[in-house]
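Just the one chain here, laid out as C-alpha cells, in the form predicted alone.
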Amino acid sequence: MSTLLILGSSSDVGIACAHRFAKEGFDLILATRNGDEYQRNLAADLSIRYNVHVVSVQFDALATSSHKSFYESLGVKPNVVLSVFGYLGNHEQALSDFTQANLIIASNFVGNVSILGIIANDMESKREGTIICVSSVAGERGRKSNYIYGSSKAGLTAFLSGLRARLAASNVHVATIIPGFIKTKMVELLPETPKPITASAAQVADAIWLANKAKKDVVYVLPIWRLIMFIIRNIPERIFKKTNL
C-alpha cells in the first residue's frame, strides 16, 4: 500500500491532492501547522469515502528544529511527500518590515530545505521514493511587485532542480510543480485574475497526480504559463526594469 504524505494539507491545494491521491488508493497523513477539528474530520471522511487509512498530524514549517523529530515519529514512512505549503506575505510591509520579509523566505525556502532534506535522505538510503513540492512562476523572475516571495520561490525551484539531480541515481524522483494563478483562499483578497489563465485547485492536485504517476520533473499547471514565462524571462533587463509586472 502507498502512502502520501501532505506537508501543509489545510491548505485549498492539500485538501485537493487529499481526496485525489485516497481516490486511487494511496493512505494519507496529513500534516498541518494546526491539527484541529477540521482537519480531525477531513481525515475522517476521507478514510470513509475512499476507504484507506488517513491521519492527521501536527507539523510546523517554521519550527524547523522540529523537523526531524516529527519525520522520525511517523508510524509509517511515506512512499510519497508533497509539499504544498507556503506564504504570499505581504510585500509593500516586507519591503520596511524585515520580520515580514523574514516570514515570507521562511515560509517558501527555509522550511521546505529542512523537511525534504531530512526526507530526502532517508529515500535516498532505502533508493526509493518520491518528492514532489510546488513552487511559482514568481521565481523564474524578480519582480518589482512581489521580489521577495519570487525570490523565496526562486531559491526553492533551484533547490530541487539540483535535490533531483542528486537523487536521480538513488531511484528517487523529485519533481517541480509550477502553477500560474490558483484560485485558493491564500489569494481571495486580491484583484481577480484571468480566468483563461486561472487553475483551480482541482486542476493542480491533477497535475501533481500526473507529476506522480508519469515521473515528470517540471510541470506548469496550466500550459500557456510556460509560454507567458518563455516570454518574460526574455525580455531585455533595461526594458523590463521599467515595466509594472
Given for the second form:
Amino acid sequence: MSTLLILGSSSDVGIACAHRFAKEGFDLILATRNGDEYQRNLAADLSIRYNVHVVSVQFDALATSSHKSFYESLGVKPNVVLSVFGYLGNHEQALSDFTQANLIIASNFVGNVSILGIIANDMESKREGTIICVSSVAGERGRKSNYIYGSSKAGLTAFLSGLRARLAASNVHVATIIPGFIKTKMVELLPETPKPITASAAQVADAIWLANKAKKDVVYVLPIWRLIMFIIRNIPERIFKKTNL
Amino acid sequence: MGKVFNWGVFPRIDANQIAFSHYAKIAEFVKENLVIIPRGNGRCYGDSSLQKTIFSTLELNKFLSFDTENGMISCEAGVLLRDILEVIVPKGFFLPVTPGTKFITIGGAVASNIHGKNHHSEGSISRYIESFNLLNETGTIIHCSKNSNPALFTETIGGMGLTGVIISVNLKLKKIETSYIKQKAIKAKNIYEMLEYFDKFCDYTYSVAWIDCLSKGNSLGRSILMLGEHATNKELNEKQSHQPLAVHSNKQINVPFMFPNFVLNELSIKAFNFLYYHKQMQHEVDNVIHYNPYFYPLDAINNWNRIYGANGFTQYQFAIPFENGKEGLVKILTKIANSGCGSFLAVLKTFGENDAVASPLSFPIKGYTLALDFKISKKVFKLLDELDEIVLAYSGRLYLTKDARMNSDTFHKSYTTAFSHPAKFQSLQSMRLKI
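Alternate state requested, the form predicted in complex with the partner chain (shown: the form predicted alone):
Up next: the whole complex, starting with the chain shown before.
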C-alpha cells in the first residue's frame, strides 16, 4: 500500500490531489494548519469514496522547530510527499512592512527547506520515495509587481533543483511543479486571469499524478507557460526594467 | 450576478448565487441576507429554488459516514445521487427511493420529498430519512429526527427549502443482491387497459407507464407499462454475473446547444411516439437490465432539456385520488390529445398510502399521478389553466417541484395551508403561491 502525505491539504490543489491519488488507491495523510471540522469531513469523505485509509494531522509550515517531531510522529511514513502550501501575501504591504515580507519568505521558502529537508534525509537513508513540490512561474524572474513572493519561489525552485540532483543517486525522486495561473481561492482575490493560461485545480492534480507516475523533473502544468517563461527570462534587463509586469 | 434557471429553462432570472463549504460561512451568509433560498443541482423544473439571492449547496459535497453493517449513509446536502450510487452499489446497497434522474442532490431530494416508481409499494423518501442537520434563519445548526425537533423534521421533508438550509442527511439504504433489474414491459392499447394492468400488477416493487398522449379515440392513452424487481444473482446472465454489483457508467451523449424552436412540433412528437410504441413488437417482454437504463434512461443524454429550445418547457405533474380517478385521467388525456400540444414525455404512476412524516407541502397523495412535458408557449399556458380546473374538480394537486406557473388560488384549494416558515427563506414560487 502506498501513502501520500499532503502538506497544505486544505488548499484547492491539495484537495484535488487528495482525490486524484485516493482514486489510484493511495492512503492519505492530510496535513494542514487548521485541523477543523472541514478537514475531518474531508478525511471521512475521501475514505468513503475511495475505500482508502485517511488521517488528518496538524502541521504548521511556519513552526519550523516542530517539523522534526511532526514527521517522527507519523505512524506510517509516506512513500510520496506533496507540498502545496504557500502564501501569496500582499506585495504592497510587504514593501513597507518587513513582517509581511518575512511571512511570505517563511511560508514559501523557509517552511519547505525545513520540512522537505527532514523528509529528504529519511528517504535518502531508505533509498526510496518521491517528493513533489509546487513552486511558481513567479520564481523564474523577479518582476516589479510581486518580486518578494517571486524571490521566495525562486529560492524554492533552486532548492528543489539541488535536492533532486543530490537525491538522484539514492533513488529518491524530486519533482518541481510549475502551475502558472490556477483557478483557486488565491487568484479569486486578484483580477480574473486569462482563461487559456489558467489551469483548474483538477488539471494541476492530473499533472502532479503524472509527475509522480512518470518521474518527471520539472512540470509546467500548461505547456504554454514553458514558452511564456522562456520569453520573459530572455527579455534584456534594460528593457525588462521598463516593463510593468 | 448571472442568469440562473432550473431544468425547464423557464423562468430565467438574474440572481446572485453563492456556495460555501464551511458551515460558519453559510451561517454568516444566511444571517446577513434578508431573503434567500437554498438550491441544489437545479433539477427542479420551475422556480422552486429561484430567488434574487441563492445559496448553492454544491460545495457541501462530502460523505460523512457509511455504516455497511446497518446500511446507513450520512452525507452533506449537495452530494448527488450519482455519487451516492457509486459509493453504495459496490457494497450491495441501493437508494430506497429514486426519481428519474441521478443528477439531483440529496438535500433537494429531502426538500422535495421525492418519490419514485415504488411509491405504491414503498412510499416516498420520507420513510428512509433517519435524521438531518438544518441551518435555520439564525444561522444555528439544528439536528432533526423523529425524536429530536420532530415538528421541524416533518415540516422540512417536502418543505421546498422554506424551513432553512439542509446541511447533511442521514439515510437508510436498501439492501440489494445485484445492481440489475428484472424488467417486464407490457403494451396496453388504451388507458382503460393500462389502468387494469396497474391493478393486476400492483405487487411489483417498481411500476411506471409511458403514455402516448397524442393518440385519440379507441387508442386514447395507449401505453407501455414497465414493471421491475431487483434481480437476484441467479437471474443474471453469464456476462452480468461477472460483475453483479456493477456501477453505472458516466458516459453521456451531449446536446451541445439549444435546439431551434421548430424542432419539436406535433408531427415530430407523433413520429417519436409511434416509433416508441411500435419498437416493442410483442405484447409482453421480460428481461434483466442494469439499473442505469431502467431508472435513468434520460441521464444518458447530457442537457436533454435543450431539445425544447431557448424558450424552455414546463413539466405538468398532478396527482388525483383513485376515486373517480379513471374518469379524471380520461378527461385530461382527451383534452391534451385534442389540444395538439404534444407532450414528448408522459409518465403515469400510482401513489400508495400518504406519507406519515412529511410537510403539508409534500406532493404524493394516494391515487394516480401523471407527468407531462410541454414546450412553453401561450397556447400551453391556457391549456394548463384548463387542466388545473379538472385536477381541482377531482380533488387533485400539482407537484411544486415541477411547477412554474400555477396560480395561488389553485395551490390554496389543493394543499392544506397549515404551514408556516421563517420569512427569510422564500423562493419565487413560494412568493407567487403566497406560501
